Every structure is written in C-alpha cells, then in structure tokens.
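Read the single chain below, which is given as structure tokens and is the form predicted alone.
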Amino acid sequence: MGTKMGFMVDSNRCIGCHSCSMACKNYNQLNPDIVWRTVYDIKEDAYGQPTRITMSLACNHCEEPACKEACPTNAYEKRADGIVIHHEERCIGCEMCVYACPYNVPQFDKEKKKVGKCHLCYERLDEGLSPACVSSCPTQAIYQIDVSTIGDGFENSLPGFPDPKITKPSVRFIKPSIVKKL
C-alpha cells in the first residue's frame, strides 16, 4: 500500500478557537464567505452525556473522491500520495462536485464563479512544512498523517458524519475521553 495522506483530529485537544480555519483562509487568500476548514460543535449528547466537543474538519481526501468522479472537466486530481487537488483553471463552476461530496466540502466562490476546496497545503508539504491549519493549532489538535501507516485504534467517523464506506475518507479521529460525573 502506498502513501495516503490525510488529517488526524484529536477531539480531546480541540478547544474550538478557529485558529485553524483562519490560518487556512489567510494562507489560501479565500474570499470572506468561503471556508475550507470549519470548526463544528458536536451534538452535546452524542457520546451519552452532556459534553462540549468541537471538531475541526476540512476535505477528507477520500480514497474514492465523489467530487472527482462528478467533475465533467477533470478539474480534480488525486495525487500518488492520496491528496485530492482541485485545479481551478479547469473548473467551469457547474458545482457538480459540490452536490456529489457527501461531506459538503467543495465551496462555490460567487466572485470567481469557480469551486475550491482544501488541498492539504500540498505545496507546503512538498517543501517539508505542515499545512497552515496544522501549524496554527495552539493545542496540536490537528496533524497530517499517512493513513496507510497509522494502524487501527482510530475512528474514521463522528456522530452525524456520513457513512465512511461511501468514499473512504482519509481523516481519522481520536474520540473524546468523557469524564463521568460522580
């Protein structure tokens, strides 16, 4: 099995500060209404008792990317390392990828009339740097991983997340450690 790059998100460390989403917006110079990384509140009782949990999510760089399959202009490329890249210059703004992605990741930019999405900062990775979101996280809740080497013991889904069997996402989660009230 070859390299399969993705993200690991540790729900015990995410404090919902949005540093990751702001770093993504700044690095990629996104228009104000576009977000490629979002911090979500997980339903309070998702793990059996009231707990505040936030989770930072972006493109899952799926093994079988629905966005790539739906694109009529081949604007998507899946690199040998598993990163799914969108080539804006090939995009005609039809939004087929937006509708195809079960995670609602690709975003249509009304000003550019093109779609865009997280590309795992592949330019930074190629230079030996971490993605902007990873570098900015003050609690190290996000990091890039090679999914093919991390082994078992990590979740590939969250409460409310679409079935991972659909596209086989390359994101893994460390579940929250719930402290029970005595």
Second form
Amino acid sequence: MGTKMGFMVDSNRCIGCHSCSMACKNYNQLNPDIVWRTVYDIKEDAYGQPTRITMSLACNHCEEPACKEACPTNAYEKRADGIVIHHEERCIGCEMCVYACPYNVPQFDKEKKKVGKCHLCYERLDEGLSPACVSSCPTQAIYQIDVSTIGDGFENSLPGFPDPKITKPSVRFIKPSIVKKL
Amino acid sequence: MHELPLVIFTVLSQIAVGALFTMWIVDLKGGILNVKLGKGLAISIFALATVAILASIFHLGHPLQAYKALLNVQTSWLSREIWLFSLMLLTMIGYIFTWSEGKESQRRIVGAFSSLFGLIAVMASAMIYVLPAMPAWNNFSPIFFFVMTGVLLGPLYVGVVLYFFDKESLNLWKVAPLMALVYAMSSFFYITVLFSGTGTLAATADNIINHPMFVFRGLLSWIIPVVVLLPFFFLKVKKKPAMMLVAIVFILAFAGEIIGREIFYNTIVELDINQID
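Same protein, the form predicted in complex with its partner chain this time rather than the form predicted alone?
Next comes the full complex, this chain leading.
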C-alpha cells in the first residue's frame, strides 16, 4: 500500500483557539475572506450531553478526490504521497471543484478569480518540516500522518462530518474523552 | 445573480438542441419543403447554440483561458460537455451546408449526428450537477429537467419560426401542453420526494417553494402552456390556435425556464460540516 498523507485531528486536545487557521492564512498569505483551515464547533448535544467540542479541518487529501475528478483543466494533482495539490496557474476559475467537494474545501478567491486550497504544506514536508497549522497548534491537536500506516483505533468521522464513503478522506480523528466516559 | 451566465447558457443550449432535434425529425418526415427556410432555421439554431456557449465563458474567473477546460475529458463532465457541444456545432456547419436541393440523404445523416451530439451534450451538462456533495441533485433530476427544457421549448421554437416565415401547417404547438403537463407533474413529485427526505433534501425543497419567483416559474412554464393550448385538443371544430398565441406562449415559457434555472442554482443546499443528513 502506498503512502497516504493526511491529518490526524485530536478533538480531545483541540481547544478551538484558531491558531491553526491563522497560521495557515499567514503562511499562505491568503486574502482576508479566504480560509483553508477552519475550526468547527461540533453540535453540543452530539454526544448526548452538552459539551463544547471542536474539530479543526482543512483539505482531507481524499483517496478519491471529487475536486480532481470535476476539474476540467487538470489543475489538481494527487502526488505519490497522497497529497492533493492545486496548480493555480492551470485554474480558470470555473468553480466545478467548489461544487464537487463535500467538505467545502476549495475556496474561490474573488480577487484572483481562481480557486485555492490546503496543500498540506508539501514544500515544508519535503524539507522535513511540519505544516504551518501543525507547527502552530499549542496543544498538538493536529498533526500530519500517513493513513496507510497509522493502524486501527482511530475514527474516520466525527458528528457532523460528511459521509467518508463519498471520497475516502485521508483524515483520522481521536474522539473527545467524554465519549470514552459514556 | 452569480450564476446568470450559466442560466443563459443552459437554457439557450437546451432550446437549441430541442429545436435541432425537432427540425431533424420534421425534415425526416418531409415536413420542411422549403430549402431556403430550412437553411435559415438551421442557421438560427446554430446562432442560438453559439450565443449559449459564449455566455457560458463569462461564468469563468478567466474567460480567455476557457480553452483549458477541454483538457480533462477522462473524468470531468465539464470537459466532456464542451467537447460534445463543439462536436454539435461542427456537425451543424455541415448540416447548414447540406440544406440545398438534392442533398436530402446527406442532410439527414449529418442532422442525426448533430442532434445526437446535442442530446448527449445536454445530458453531460446535467451530469456536472449530479454530485454527492449536492444531495438534491445527486439523482436523475438534473438530466430529466435539462432535457425537459429542450423538449418543451425546442418544438415551439421550430413551430413559431416555420409559421412566421412560411405559413407551414405543422402541429408542433401540440407538443408544448403535453410536455408542460409532464414537466409540472414530475416537478411536483420531485419536490414532494425532497420534502420526504431529511437535512439538505428537505432544506432544498423548502428553498424552492419559498423562492419569491417560484409561483411565476410554475405559471409561465407549466400552467400557461397547458391552460392556453390544451383546450384546442378538445375543440369539436378542428381549430388551431393563432400562431401569435403560440409565439406568446413560447416567450412566456422561455421566461419561465430562465426563472426556473435561476431557482435551480440558487436554492440548492450543499452538504456541509455539521449538517444533519
């Protein structure tokens, strides 16, 4: 089985501080209305009792990326390590990927009139560094993983996350501890 | 209206394909005897399809790079759609040139290919929207409704043009009320089925019926063609509707389809994080 790079999201550790989102914006110099990483609140009654739980999500670098399939210009490429990258110079701003992605990942930049998305900071990974969001997280709630070697014992979904069967996202979750207590 | 270029493109291209198909069938049955009129009608359909494709380019962030959209025919329905409409237009050039005396058999063969490319192109247009990320579209409905636009308006377009320029006595107007009836009933069942779903499906249905223009859409595309034209089926004296009346029904139904497509694009509820579905 080949390498499948993705993210581990530890909702037990995430405190919803948005450092990851801001680090991503800062590192990628995104326009003000664009976010490539978003911190979502999980519905407070999702686990049966009112609890504040957050999950930080960016591109899931899916095994079967709907964005890549829908793109008419081949602007998307799935690298051998599983990272889905978007070649901005090939993009014509048709927004087909925006329609197709079940996770609302590709973002249309009204200034550039092109789409952009998280590329797992592959250039940093290639240099042996962590992605900007991972480096900035004060609680180590997100980190890059190779889904093909991570093993069992992790979730592939949390409440509110669209059905992983659609595109087989390369993201794994650690459930909040409240679930373990229940 | 963010999707206006797509609204214009889809509706005009579907009318063009419906009209081309109608024209080809009418010609096959020997209905168009005037070669000059046939050529004019084919040119008008070609112009309609060209305007549609030009309109679609303005949906892009970078219209001058539209040619790049031809590159991913392996997986992208948008690429396939553009290739198919290009093939339709190319074969239509041949179709226009075969509208002269003594070229009936060639014309019918080229017309068949052109109509077929057009029909598959409309289906490819619809397939763009058949997406798991859009549950209310992730079924047969986009294909059905896109084809219905062509079936409702294509024959009306041909009927009106033939009448105004040649007083041809074809009964193409009869297609409209029957198709409008089918269209209305299917839409009713589609919205009812959406309501019986949960999450994004019910939310989409809610958006559709609460859209401020939904009543006009129903009135113009579904009710007027039925109410105005269907009674002529039952008149004891075989009387046809005045063609001016048919032309007005065409214009109103066209407006209804434009509004309907705007509703199509602006009422869809996509899958989203934290939505219940």
